[in-house]
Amino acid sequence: MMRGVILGVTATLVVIGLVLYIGVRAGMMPANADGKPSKLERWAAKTSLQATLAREAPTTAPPIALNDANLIAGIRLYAATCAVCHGASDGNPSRIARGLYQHPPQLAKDGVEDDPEGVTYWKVDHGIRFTGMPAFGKTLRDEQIWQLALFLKHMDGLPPAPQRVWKAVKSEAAGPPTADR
């Protein structure tokens, strides 16, 4: 009796795996960047990211001071590395951002001020799989990643000097789409 149950469960799992494999090989899983993701895909990506962040994101206070110099350094790094996808101070997405899948949040509008600095640090350091978010851990120093995290945490309430620098950041690639569709 037990042997039959085990064989039945094993056969079912093999058949499910085979059907999934054939579906992927047949192109039934969309690969286009402008396609709408399935509910399963959205659930799996969100659940996996939340679990990884809970397990790996730093929970200690940032190792750098919250001051104008670090905020301005974070703003300048953002302008050089992030604004092309996440938008500038005007909140308008660039042409690149419009074509990305997943659509990157436009941080001047959809900020991450409610995220702990450690979560933002982790996302910048490691990137996010299956999105356009690259890992900057090998190209930026830890201090620079923390400067970005501090800026993003406080971007909605910047002191006057950093606020002036932030307002000067404009998206060079922003503008209306050029395709006539």
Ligand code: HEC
Contents of the next structure:
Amino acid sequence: MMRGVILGVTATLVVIGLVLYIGVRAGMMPANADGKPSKLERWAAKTSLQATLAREAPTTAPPIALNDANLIAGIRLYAATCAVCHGASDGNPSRIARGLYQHPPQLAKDGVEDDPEGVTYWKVDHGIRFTGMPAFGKTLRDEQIWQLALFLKHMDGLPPAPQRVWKAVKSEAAGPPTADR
Ligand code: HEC
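For comparison with the form predicted alone, provide the form predicted together with heme C.
What follows is the entire complex, opening with the chain shown before.
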């Protein structure tokens, strides 16, 4: 009896493995970047990210002061490193943003001001798997990641001096679409 069950389970697993292998070899797993993610893919990616954030994102207040100097440092970093994907203050997506799978949110329109700074900190530090969102933990200092998180938290209510710097940021690659479709 037990032997039968073990054999049955093993055979089922082998068949599932074979079907997956044949599916991948036949190119049935989408490999293109200009499609729309399926509901299942969106659900799995979102749910796993939320659970990871709940476990790992810092819940303490940012270890840097909320002042003009830190906000402006965050804006300058954003302009140099993030605007190419997340857009400038006009919210117009660049060509890179339009072609990337998943589409990066244009943060001037679709911002993350509601997220705690620690959540944004984690995303910038570690990146988001299966998307174009890079991990910056190895290339930016801790203080710089917090400056970015601080700016994104206050993007929709900046004091006058940082607001002027932000408004002057232009996304290099942004421009009117030139392709026909
Ligand atoms: C190569 C493109 C690219 C670059 C450069 C990039 N990102 Fe992202 N980012 C993405 C994509 C794509 C997503 C969406 C991920 C998803 O769908 O979950 C994302 C998501 C995010 C999110 C989460 C948004 C949300 O709605 O939850 C934050 C915050 C973020 N990025 C911040 C940054 C910061 C700060 C920088 C610069 C240091 C940066 N990103 C650079 C592509 C990029």
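In this text, all values refer to a predicted model and were calculated from it rather than measured experimentally. Numbering follows the first chain given and starts at 1. By rigid core we mean the largest C-alpha set that fits within 1.5 Å across both forms.
Fit the two forms on the rigid core and the C-alpha of residue 8 turns out 3.2 Å off between the two forms.
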